[in-house]
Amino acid sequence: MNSQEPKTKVEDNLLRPSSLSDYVGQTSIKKNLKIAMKAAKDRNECMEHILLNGPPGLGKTSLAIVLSNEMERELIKTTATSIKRIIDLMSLVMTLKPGDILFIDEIHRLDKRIEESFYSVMEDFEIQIVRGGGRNIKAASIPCNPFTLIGATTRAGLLSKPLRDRFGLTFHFQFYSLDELIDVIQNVAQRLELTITKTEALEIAKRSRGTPRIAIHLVKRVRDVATVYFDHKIDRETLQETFSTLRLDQNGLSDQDRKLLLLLYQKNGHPVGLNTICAILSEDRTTLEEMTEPYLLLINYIEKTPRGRVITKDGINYLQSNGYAKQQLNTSLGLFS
């Protein structure tokens, strides 16, 4: 590798956990996965194709990674997106040796058609291909070796049912504990290099959402302003710069979560549609639904209805008691003022 290349990439896989041992939190998960990883070897066969949801960050390609390394078995990685024909889906699928494992990001965003296909690949191994049309349709089967297909997505509610019914084995990610945070944060800072106590490991945990991928990134900034502006130095003004640098707050809340909460408080207790949201905060409507709503859910500051969503007695204390029920969001521009 070149002297100059960024090493960003080669980092972020240093930090990604190599055994179940090491994979912090899920424990539940990893209790039904251990149980069938032994099965499988002691049957030789391939495991059963295992469908992984939850929002984004939670760990579930880390896990896919972690599976292949225990079963001892190459990861063949993809999103959905990229297989737009059923000739990718062949090409792909035909290159995979017995017992691969074949993992699929956003399993969700399959087109319907390669959706189809894939009931006989999960099934029976096996590509059908139909060709021509009329008297002259002829159907075709073409065999593939047995792997396991892991499916990862953040929206379940989308897989058709047929696929869904399709996976053996499903397990839903759960929001990780300050606890589990705290250990993945001293992981990660051990691999780093760095030193951060258990103390300033929880000031990390409360701004990290209950999700691994936001500890690590946190980390990261804490280490850039500790290299800047303290001389490498972690400790309670380093964190405190990072936080104020990021405009995070205790509860690891950003301005566009309180752009949210104050655009619902100002509507006085009536839904406001996600559209109309995303129009007034400038944001896309996946990043709404998938990376700022779920958080906002979990610790009941706002709630879905069948009319939009609305701020809860929760949220209006927060902004309330921390002093942002007295800014006003200016809906042109999406900005407090």
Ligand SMILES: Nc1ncnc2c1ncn2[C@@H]1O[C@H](COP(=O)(O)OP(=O)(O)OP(=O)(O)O)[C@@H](O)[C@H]1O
Given for the second form:
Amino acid sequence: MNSQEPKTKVEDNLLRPSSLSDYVGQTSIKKNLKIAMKAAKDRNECMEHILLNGPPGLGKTSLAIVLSNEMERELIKTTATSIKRIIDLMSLVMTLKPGDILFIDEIHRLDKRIEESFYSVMEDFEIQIVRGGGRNIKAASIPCNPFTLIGATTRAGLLSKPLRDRFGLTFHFQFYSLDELIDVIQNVAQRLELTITKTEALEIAKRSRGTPRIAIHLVKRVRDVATVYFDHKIDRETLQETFSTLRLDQNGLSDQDRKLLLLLYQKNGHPVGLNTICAILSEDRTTLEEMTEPYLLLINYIEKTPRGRVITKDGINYLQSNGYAKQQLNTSLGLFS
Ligand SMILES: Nc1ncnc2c1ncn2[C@@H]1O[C@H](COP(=O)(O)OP(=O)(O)OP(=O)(O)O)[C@@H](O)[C@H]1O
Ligand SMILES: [Mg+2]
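Just the form predicted alone so far, so send over the form predicted together with the ligand.
Next comes the full complex, and the chain you just saw is listed first.
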């Protein structure tokens, strides 16, 4: 048995950027944010409410943290599903100090009644409460301190228009370029005290699906393989072993992506509905819509049509040229194993 105490696990939070200068990419968002921050500081006002929209892992939460650091304001973090009743909303909002930043993750999941109560909170900084019913109905407005709401969502389309309209600033996140991912990877490597050359960082970046969270996840897997098999050394061989263990190809596509492509390929160009895909692949809708599909759409391997998903010429070419097209789609036996 190892008698040494285990070292403290490096917290994911330590890998997050803490200032705008650490925050890689999203140039247009950063430019707009800098103007809004400076204007608010000069006028000594709260920033307007901000909506952050984009696929998982692209840096929405990290940006909210960066913003609170840059503005030197306290950040209060919560998720929409934990605000179930008006009383939850009241106790959250009433405790905010002037200028605080309230971050609500997954804001598209707000309960409809709570969402309606938010309108007056966002606009006039007061909570409207209606008590009783019929002739005894009583309405009251309770003021709260002015604050900035940052809402994050992976599904801005699900937000009602009145809610969307109350955000002064809306930012849409873009997938990261290879150079940006190399920066993310090398910064993280430095914080984890790993040596990863630019050539190796590029190989990891290529498999990161344009997403910093995946890039960081891969760096940690590479570190594990280096620890177990290669005496902590990270080189080409370490990467090859890691990618083959994870069954990732040169684009970062996994078995689940290939199953989806093969399913669409076997339908000979007929669109396949999301429910059918979920049933055949035994996958839940959110994972498919938010994790699997966006990258396949980005690299133009699939298309969304009103009647369902179809595979593109590029997608077909990928399956055929890598020898996947002839495989049988048999999920119970495990594809590509
Ligand atoms: N622009 C960036 N620069 C450096 N690191 C980043 C950047 N964006 C994200 N990261 C890293 O990627 C990880 C995931 O980012 P984050 O949690 O902010 O994503 P998210 O958009 O909030 O995802 P989700 O929708 O799942 O909540 C973070 O731990 C952070 O370290
Ligand atoms: Mg987040």
